[in-house]
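In structure tokens, one chain follows: the form predicted on its own.
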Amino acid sequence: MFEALFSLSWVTLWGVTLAAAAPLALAALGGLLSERSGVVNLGLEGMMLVGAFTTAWVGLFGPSGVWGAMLGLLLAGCAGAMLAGLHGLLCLWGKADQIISGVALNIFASEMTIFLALWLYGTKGSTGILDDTLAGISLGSLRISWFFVLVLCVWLVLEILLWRTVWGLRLRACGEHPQALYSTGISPYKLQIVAVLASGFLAGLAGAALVHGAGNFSKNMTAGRGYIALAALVFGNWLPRRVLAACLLFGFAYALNFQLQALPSNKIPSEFLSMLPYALTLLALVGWVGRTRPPAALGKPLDI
């Protein structure tokens, strides 16, 4: 194994790390918005999946070139936001259990995208190959995904929005003590639905990043990344910079898996390497139990 590690191209490894971390970070930062408002969003996996399917559909049947790619991103975000809106409707107005709602939406998104793929493409497997419009930018021999640049922009906006604006103060208050916020004449419901919709939009963009990275859509291609994004959220203690760092760590595990499997000299079983991101997620969470503090009102239905 150590011989394989020394055989790696580290520049390529870091480029793949940034590309692998981008969808995790977009989904995790979206989840941060929702959970800072007090709404648990376990449906990130499903929102990523519908975003990925929408991007692939636009890429195959929509306009080509940069404008087609931009349209795909916009519609992917909207698809994720629509599923998030259903989550908000069930949890905020229907008072449904937020965890059950999120898991149910993940199952619904998985089966719906398989059905639509069968209907549109005649197969439950993968769609056709998309063009490479959003491949990335090159800095010397290092190739940086455009989606990671988007991640940095989203992270910067959230850092400013949550800690340097009145709206951010109200959102955090909504997740800590919504009754106190309501007593000032501000509706926690409005803040929560905006946060949930924004989380779905970012998760949809995360799905688009997966499709552009893979070159096509395949069934259940998220492969648990929505749950890993939630783990990064916990690991990062609901703070944007720490969440981003956690996503880079998990992205490195994905990149190491891909790079080691591609080496001719590698003798490690591919099944073992495929476990790396998930094993690292479990180890990180086990080592971090008791050191994090979620928003006080997280997952609690509003009683105002």
Given for the second form:
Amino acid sequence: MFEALFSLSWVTLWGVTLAAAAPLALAALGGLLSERSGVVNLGLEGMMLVGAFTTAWVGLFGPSGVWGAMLGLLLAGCAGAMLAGLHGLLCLWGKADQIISGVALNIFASEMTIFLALWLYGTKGSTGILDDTLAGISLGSLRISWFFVLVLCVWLVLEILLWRTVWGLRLRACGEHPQALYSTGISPYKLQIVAVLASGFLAGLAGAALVHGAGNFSKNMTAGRGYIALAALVFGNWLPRRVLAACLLFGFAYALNFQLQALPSNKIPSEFLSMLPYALTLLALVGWVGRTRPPAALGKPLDI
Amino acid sequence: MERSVAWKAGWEGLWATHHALLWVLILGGLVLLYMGESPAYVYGLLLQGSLGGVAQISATLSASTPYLLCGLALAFGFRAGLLNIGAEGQMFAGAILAALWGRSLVWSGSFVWLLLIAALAGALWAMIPALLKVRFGIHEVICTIMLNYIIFAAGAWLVRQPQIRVDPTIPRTADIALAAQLSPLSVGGLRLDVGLLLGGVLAWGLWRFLRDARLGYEVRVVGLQPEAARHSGIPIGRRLILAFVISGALAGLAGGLYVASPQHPYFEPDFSPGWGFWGIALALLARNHPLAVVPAALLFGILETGASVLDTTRGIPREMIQLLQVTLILFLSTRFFQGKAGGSDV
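Having seen the form predicted on its own, can you show the form predicted in complex with its partner chain?
First the chain shown before, then all remaining chains and molecules of the complex.
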């Protein structure tokens, strides 16, 4: 049953792992920003979805070439940030339960993209294939996705921003003890809304990465990746390095699934292969219990 | 809480809910105007399509059944402080097991077994996140979402198996035995789903359980004040598992009732429009009060039946109505629509 494993091309597999890890890592690093400021962002899934939809829309109707793709990325980020702004509005101003708001926004994004796809393309399923997709750099037979390069940049920026700047210190303080921060004359709300908007922007980019990987948009194409990104956050103990490593692990599960399904000698049913990332996420959460500590004030509404 | 205070809180909650509903209808009206439709006409058509006659009312009642059970599942979970977003997966577990076992349930009255099996399947599938939460402290949302995708894939695999499917081109299981099917009752031309009646009885039972039973009280304390529960010696873990299992059983029952219906006595992977997820909306609408889930489910039944009429007659996609439903959740989750007393506790 498993002999197919030995006929895999491992170099290709690593390349696919990087490509599959990129959307997870972008969303997870976004989630890290938001959760370090104390706001749970369960809406990552929905923000990825609107980002993916926007990228496909720009790719199909916008300018072609690299600049068109860049515009697609920018607008995808903005679409994600808009949904994140709604999350911030509901949670920070409306004092909604952050978990309920996030889950509801995911349903909202799912219905919204189906509705808009029906309106724009006349179909609820999937859009046409984009002409220009960003592929990657080839190093021999290893292909490194451009989005993974982007992930590395975002990761570096976050490491510096969160641990080497005053703003980063404040942001982390906001997630641990917002009252203390408030007593020094800084508004936790401002920090939180900026963090939530940034997390939405990154999640939107994650959606763009998905579309550039798949070539088109299809309904609910995120398929739980936003939640897996959150699991990577827990698994990575809210530290960028470890979160990135966790995303690579989950990306490997996706890559194994894709590559094995494509093999003609594979005998494992594709449905079972598609369970891999979800099962691995559950296992990772169980195996890593008790070794992580979330920000102390995570998910608690402020009464300042 | 004193009875009169509870009533007052209930009324305020109802007033706030009705307010949110009004805002959503206004918002939907603006979107309809933008689409070049007359809101009054469209809303009228929606009501006519769902309540305009005996046949329409029958369809609405039947559409309300899965909403009712999933709403109860979510509302009960919320009372213990659990967000059981896995209700969708637990419903799949119930439907899958009911469809597999239902083929061999040939003696009369065996629909009872079918429903029990479905509820058991949902409960068992809910045991996994319950144990993971209690034993390892894993948040139930991430965990149940993963389990949802796993069971969706299992269902998709199942209907491909030659010994189970009915026809290679149709991805669904063979029909269950006739004796295991539940025909709707007929009351003067009105088709009345047995499932809906069962859901109503369960709503009443859950309400009394939460209000009067000691276990129900303990479940409520765990949801409202875990710290107080700990100090008063309530076994929090066991109560959480109980709440999760009851929630899962209700969701599984929703799946079983779907399969038991003579209109579709089989399991197919895309049988649900996300009833388990809409359960969140119902629980919010009902402020987690089991009895209030009944009118909330009827409202969703009206919206669904009406939306499909709008879809077929006016070409207004049903996602439009679903968007309004989810906007309602977003509104209701904020402090502006909570009601002054913060909703009723009993």
